[in-house]
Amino acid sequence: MASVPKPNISAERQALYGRMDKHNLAPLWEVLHDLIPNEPVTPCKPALWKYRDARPYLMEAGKLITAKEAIRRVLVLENPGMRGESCITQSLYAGLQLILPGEIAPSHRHSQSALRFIVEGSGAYTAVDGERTTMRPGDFIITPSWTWHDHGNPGNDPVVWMDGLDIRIVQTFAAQFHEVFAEEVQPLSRSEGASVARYGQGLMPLGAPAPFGKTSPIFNYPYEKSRESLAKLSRDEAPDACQGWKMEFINPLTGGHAMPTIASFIQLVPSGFRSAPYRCTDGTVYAVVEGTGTARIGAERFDFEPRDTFVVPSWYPLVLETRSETVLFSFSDRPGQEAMGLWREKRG
């Protein structure tokens, strides 16, 4: 009996999808796999950034454009992986900000929450909401989301420090927004290390309000103070073997992360120390603060010394090798995949 002919049912297939297309619907079947992988998937590569190679360019542009006319005259930091979109994760933007002697970068606010980490330089200042707060490096300082804030610098020498902001984030649900201020520079209502005072000691005014919603309200946490922490907590316990010492930076009135959308951290490694293998899914930024070593990621290496930043994309394993005592601050988006239960974890 002579075998009945089968349909090309590729080509019915097609036709099926040219009709539906029409329509703007498409088969899932199609791209289900790339949804819904085995493992996170991510565009964005290891990288390591060498402040040696960046800083003559941050200086070149400052002789080139002011900071004024920049609005922030900032390098930003792309992820090889997604050059053009100005970001350094698919969460997270980051980016080297230069201010020099003198100079004033104009006040304005906008929806995106901030970091600043300072990198280079001291005495240059932040404005937030009516009160400054002195750079120093390492110094961990934030800017609330939608409040006013402006930077200066009065001093004699170029201060550099390091954005990182929640743009990609906001941009997911269009909720960016911004205002320039109607002065260049913010009146001031509050003295400096006003915000310490009133929420940095375990006090609080009675019956005060979070000035800053579900952001931290102090707004500068000096690296004095947490290298001092870092120090204290070495002498009384063992290294993690993943992460040395680790502490995250937090809200005082909750207990929580000190901003709602990015996690923040400062960690001790000792010497000659090599740590485990760790990934975890929220792609994780990295500032090197002291020491020198090497940062395995995935199969990638990178040497490291002080003011340089690399990048641990999700899920990619990192090994730190240390060759003298590491500090290293960090951020990442932690808190939006804890809030919907996504974030995970291994260790070794």
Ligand code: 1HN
The other form holds:
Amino acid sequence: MASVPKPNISAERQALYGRMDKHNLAPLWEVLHDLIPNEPVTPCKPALWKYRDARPYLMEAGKLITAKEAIRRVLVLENPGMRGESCITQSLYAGLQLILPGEIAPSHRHSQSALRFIVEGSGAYTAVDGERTTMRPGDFIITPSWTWHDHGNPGNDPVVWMDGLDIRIVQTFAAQFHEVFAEEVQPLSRSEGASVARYGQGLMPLGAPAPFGKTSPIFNYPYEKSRESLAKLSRDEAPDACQGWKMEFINPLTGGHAMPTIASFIQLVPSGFRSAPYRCTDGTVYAVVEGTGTARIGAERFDFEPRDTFVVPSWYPLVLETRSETVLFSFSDRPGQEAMGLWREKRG
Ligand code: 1HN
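The form predicted in complex with this ligand is what I need now, so please give it after the form predicted alone.
In what comes next, the whole complex appears, and the chain from above leads the way.
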């Protein structure tokens, strides 16, 4: 015979929970629905940061603190749904970093991987394990996990880039390590362009191990080259209804993602385009390189112009409407999702 619920069952349950609580035990049935939602749930909200709003604060910070004192002079792009948590999606960090003429940002290394997407100014460099590369607007630059890196600006203009890091992912696994280099600026062991000569021309040295492990051996993908690839692709192929012409930055040694934890893309969207809605499980950060338009993210709309940043949370439909020919750089946590068999997309 089925047991009849007792009239004071709720009070008895609460009393049970109270007694077990002291032993670090809790009833699953009270939280099961929140643990296993029917579709992605994230505190990450759609948002856009206008560069023209952020830039004056960054320049003011430039007057109040040096790059050396700050270690890294960065304004964190904080997702409005996760203020105070230093993240732009629930898994990724992003910020705008400024280095002024004559400054250096001291050398260190950490197990978190970083990408740099150059927003404004030329003539600064970043050094990775003994090799420098000059930064130019639109360049996609990688700092692989556990490589020594420092930045410097021997030029005449302020240089600003967007940093993207896998801080939250590494934190989830509690696999964080960090070390400070003995000197502020690391010594150089290769000439500028060495990595691209060795690995970026459809060639690789015989018998050479991958210098950065699971990360691409190329650490600067210059905008000049990616822009040319997009232009040539767009001449011969019709644009994809959801993405326009979209390409991924790859590791030439594997053909896979350029970084083990972050996927990076660049796309060209023609002028006057209205994309079909697209959603995917990798919440994605977009940096506007060229063009103006509107990003409809879920029920919200954001007008963008060059140098703005916007974020599309997991599973929010994105529709892009362009008023001029547009180039977008983007990055997400797709590699981890794919490795774990979790990644999904939905077109239309
Ligand atoms: C870092 O090392 C850099 O090397 C930038 O430029 C941003 C944010 C958090 C932790 C380390 C850099 C960072 C960072």
